[in-house]
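Only one chain is given next, in structure tokens, and it is the form predicted alone.
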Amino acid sequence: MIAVGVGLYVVGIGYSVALSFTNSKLLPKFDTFVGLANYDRLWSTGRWLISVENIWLFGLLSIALNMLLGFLLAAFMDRRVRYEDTFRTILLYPYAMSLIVTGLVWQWMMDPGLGIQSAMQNWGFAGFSFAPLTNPDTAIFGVVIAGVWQGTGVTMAILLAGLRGIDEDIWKAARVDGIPTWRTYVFIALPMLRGALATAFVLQAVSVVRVYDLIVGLTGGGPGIATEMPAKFVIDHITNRVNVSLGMAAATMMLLPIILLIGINLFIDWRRKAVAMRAAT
């Protein structure tokens, strides 16, 4: 069954890549081979270039903030705080929500006439302003806020599980040596969480590459195309714009960073095993 699943996955990827070299419009067809023409057109399309800039900015900010806040929350929870189960449930709840729902919730919260800005002004803070989605220059940061809110909880849960797996004797030794708690977490515990950190990073990176529902629910790619993302570009060109070949070319470009990450991971594993074998001999 695993071989069948992997085979279908590989065939699907190959089929999509092959379509990117054709002139398919409404329906896939292989009767016209156009070489790299779709890729030339793709990288000369302003909408695609903006979507690439956006996903890099969104990815860097959201992953960095998710990892930082997730670790801080995990360290806080690791102190066995009161009502830990309640806090953990509240923090994990956004991750269980549909991204469409998350987008709609934050669209309302960032609405200047209905959300946070309106509430703060009604409470007497007349100069308070919080409407990032209305400005093309700040709309992407509103998307980052929604993404961080949705993803921090699962990072916290993964890192908390890693922290709880550290031998208690290490914590006792650190206390005996008089090492401050924050230094213990940063310089002792954090390096021991490589596996948990890698898992959380991969989850966040995949969610960044696939970000579509959040954009549709939150901004629809607007204002204008200020929050356009590659996944939305692909779906729009395959469905609304009836240009399958260009959409597949964009999808192929989205696949390349994933292949790069997999390659780096395989290389690191190979190097680790090679070093371990040399040490054993």
Second form
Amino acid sequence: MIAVGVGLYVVGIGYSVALSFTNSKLLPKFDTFVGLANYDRLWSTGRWLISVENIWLFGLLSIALNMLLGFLLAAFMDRRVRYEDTFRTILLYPYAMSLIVTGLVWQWMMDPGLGIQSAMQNWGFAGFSFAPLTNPDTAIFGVVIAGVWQGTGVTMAILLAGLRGIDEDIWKAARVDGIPTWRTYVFIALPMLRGALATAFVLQAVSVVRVYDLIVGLTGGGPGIATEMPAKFVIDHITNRVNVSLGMAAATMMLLPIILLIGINLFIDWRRKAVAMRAAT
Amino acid sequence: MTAVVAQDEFFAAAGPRPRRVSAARIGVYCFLIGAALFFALPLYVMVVTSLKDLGEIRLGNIFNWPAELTFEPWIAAWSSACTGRTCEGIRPGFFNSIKITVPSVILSIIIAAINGYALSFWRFRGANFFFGLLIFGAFVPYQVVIYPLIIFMREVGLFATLPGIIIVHTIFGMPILTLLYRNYFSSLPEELFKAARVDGAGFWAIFFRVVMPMAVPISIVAVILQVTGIWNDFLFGLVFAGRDNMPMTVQLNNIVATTTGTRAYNVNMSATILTAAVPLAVYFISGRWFVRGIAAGAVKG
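Having seen the form predicted alone, please provide the structure of the form predicted together with the partner chain.
Next comes the full complex, and the chain you just saw is listed first.
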């Protein structure tokens, strides 16, 4: 049973990669080998270039904001606040909802005519402007806001669990030494949270690479093609645009960073083992 | 009581003067409350919008409590909102989502439990290799395997059918769930397993009599993870379910994206809440279990 499941993944990936070297439009055709032509075409397609640029911008910004806000929230929650459970419930509920729901809600909130912007203007802030989704230059920041809103609670929960796992004696020692609380968090607790931080980071990174529903719900890739993403590029080329081989070339490109990430992980593991071996002998 | 004293000491040590301590305390609460407002706002706006009539919405006061409560949008969203061709509301999507979610959750969990059990107790040849591949599977972008899966489903005649989408969910849930069970079983004492073997129990006897009764907590986590995950899925439902089995998320997007006629924002928001209701209920009821699910799901290696 495992073999079937695993086999499916391996065969599936092999199949996709193989297709990317052919000239398949609607159906797979393996007799039309074209080498790297699809990759050539891919990297000169404006839509793909914008997708790649967007995913970097979205990924870096949203992960940075997510981790920063998540850590701050976790640290503050760790200060034995009252109603901790209530705060946690509020911070985490967006994660329980579909990304489509997230996208649609924020689309409504950022509506230029009836959303936050108009509410603030009606309250007397005449110059208030907040409608990032209508402008191709700022639309991606609207996506970042929605993404951070959805994912920060998880980072907070993971980091908070990490903070709770730190030995009580370390806090006592820091207190005895007269180290201010914030410095204890930044210079002592933060390095000890490496594992939790890595977990939260990987979780966010995976969801960034997969981002599809959020875009469909929030912007549909627009205005124009300003918020297109690689995941959407692939699906669109399989379904609507009927250019399977180009889509598969894009999918293969999406696989590369994951392979790289796992490769780095394996390398670090191997290094650590090698060092441990040397230390033992 | 002692905890309170310790806490006070703690904060006294944090700053040179007591007065600054209380300022820090206020700062902590201000930040948390501010953050809570930011996170709660969309839910509030959703609810408020869904209870207004369109005339009031057009005034543009998105944050105001409805001057006149109306439940019309909810009824419309449930039973008469249009998705291009048909005007049946989101109701068919709701029942489709149930038909998809229930079998998918049961099937994927049974398979994952057996897999995890086999991986951790019966160390067959290549178990570690399979484990590595599973981790890889948990990270692979779906886009890489979706097309071959479409072709495969077409070949076996399950594309755009209910069994088809259930199989797809089972396949994609497998890596992460198997890891979940495998890690849990690895933490159980191996002596239990050995004792059962000495008593002559076989693969299945050990699984049903020894291992599964101990796997109740992790199974709760798995159910929470899968119910919310499959209910919230959009991509697979869109690609594999077909027109007759469209899950709620797809239906919701179709309702909102329908451009014919005036945009009924209140109906859209009602439909959105209805779609989010099931996972939100799971979340509010399960409480800390949900957090455990995330943490367990996040530990991938």
